[in-house]
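Here's a solo chain for you in structure tokens, the form predicted on its own.
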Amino acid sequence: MRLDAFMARAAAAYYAGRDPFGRAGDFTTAPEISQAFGECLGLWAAVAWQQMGRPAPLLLVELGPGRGTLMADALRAIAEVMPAFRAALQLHLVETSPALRAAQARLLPDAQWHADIATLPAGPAIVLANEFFDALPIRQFIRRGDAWLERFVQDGAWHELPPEAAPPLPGHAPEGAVLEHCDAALAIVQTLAARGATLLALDYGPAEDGFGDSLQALSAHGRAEPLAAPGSVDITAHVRFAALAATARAAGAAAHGPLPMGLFLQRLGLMSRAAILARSNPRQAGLILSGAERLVTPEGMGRLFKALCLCHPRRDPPPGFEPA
């Protein structure tokens, strides 16, 4: 089975029947470390929308949004600072997970649920994206010799065969050198770039693309095997970003950054906000404050951690993504 195809399967496997987030589950998210991390992103949104120029309605989407944190502080956060945006927004989930489906539905129960992009709307979007590409099924080629060959999966090793239908490859490289593609990922950002959608992505990998395999599995905080037990494990990769601002450019649109999530969180005033909370409740200060370190620190998810904004090519660059 090639390599996508394991991960899709996996995937839909794992994610079917359980809620995988905190410290009962395999990883905690940014949204469930600080709510000022969703409060931020809402309050972004709200900015992005008066730059669109306050468009009525508006589709304020979220891919891949976990339990609903994320979104219900986004939302409370909106509706306090800019009332007329939460009046203008609808709200758009895109999940497959009916475990997780359950879990939005306590939190958001206004909003409306989408298996995939296609049955979205039409008309203005904003689309939050956070630790989504990362799970979406990548493929691996490998150089051997003066040729690629693919990764496939079977029996829980790995087969290195012929490529099927592989796109560009560089025409050289080292021996061994691995080089990871994801079409759903680049299929995605182009549908989003082609309807002039804003779309903030907020993800674990390189700024530039390379050579390397960074497929990996968590389980219980850990790391696990990929191949080991699929359907058990969180199966995910590095996100490309060259390759999608490169992808949303081709169809049209303008692409700001990647820049380290941790410097954009602070762009946007999560520390300040953090502190806010920190001295509202004094007892949880402490866990406030270094879930907030945590997010913004080179050594925690700062750096490794990148944020990308697609938007339209006439448009003011968005909150976070000024030119320094």
The other form holds:
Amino acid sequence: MRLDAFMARAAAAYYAGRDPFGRAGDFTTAPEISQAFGECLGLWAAVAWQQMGRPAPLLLVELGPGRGTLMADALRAIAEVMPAFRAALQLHLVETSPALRAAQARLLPDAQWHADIATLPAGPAIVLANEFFDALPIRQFIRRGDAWLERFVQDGAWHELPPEAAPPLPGHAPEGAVLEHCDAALAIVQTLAARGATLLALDYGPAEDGFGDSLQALSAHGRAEPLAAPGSVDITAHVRFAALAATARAAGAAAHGPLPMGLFLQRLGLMSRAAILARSNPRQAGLILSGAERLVTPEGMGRLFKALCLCHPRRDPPPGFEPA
Ligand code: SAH
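Okay, that one was the form predicted on its own. Can I see the form predicted together with S-adenosyl-L-homocysteine too?
What follows is the entire complex, opening with the chain shown before.
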């Protein structure tokens, strides 16, 4: 099986029946670490809406919303700070997992669900995606001699075969170099850019694309073997932000970033928000502040994670992406 087909099946089986988040699960994400994360992104979306000329209705879309925590925190902040935006927005969630759709419905009863972006209605849209693109299936090409082979999976082992319908690959590369390619991510970005949507993608990956095998699996907060137990571990890959930005620009959008996520969140005032939360919950102040610090510090998630924004080319850069 080609690696992307293997990953797609493994991811579908993995997410279909479980809630993988939090201490008892396999991994923890930013919205589960600090409520200030979703709140700041909600206010980010409110300013982006104003920059778009306050269209109504406005589609507020989240890709892969997990438990729905980010969006619930975002909507609470939006309702408080900009009720006109809360009134104008229609909530659309793109989610394939039945178990996670049920969790989202408990927090976000007025949402509409989609299996992919193809069924989103037309019209102005702001799209949020946190740790979504890393879960999409990738292909891996490996340099052997003067040629590229593609990595396939069979019975838990790797096989290398000549690729069919490969994307453009560089003419030179060191022996054994691995090049990753995510058709699904590029197709989503291309579609959103072409419809003039504003997209904010937060995920892990390098600022500049290069060679390397970034496929990883997590189980119970530890590393697992990606091929060993398909469907029972979380398989992801680094997001190639430069490729996403290039695809967006080719489709007519402006691309801002990728910025280190820590810098982006600090510009949005995440630490000030956390300080306010800590002052009003003195018993949990330590936990609140250390959670926020984990999101912004380079040793935490602040450097590995990046923020990339696509928007209409004639619009001002949204908050956090202004030229320094
Ligand atoms: N954004 C959430 C969850 C991240 S996990 C958070 O930050 O906590 C990845 C999410 O994407 C899950 O909700 C998973 O079910 C969903 N997902 C994975 N592959 C998908 C696909 N191809 N289409 C739609 N949703 C997908």
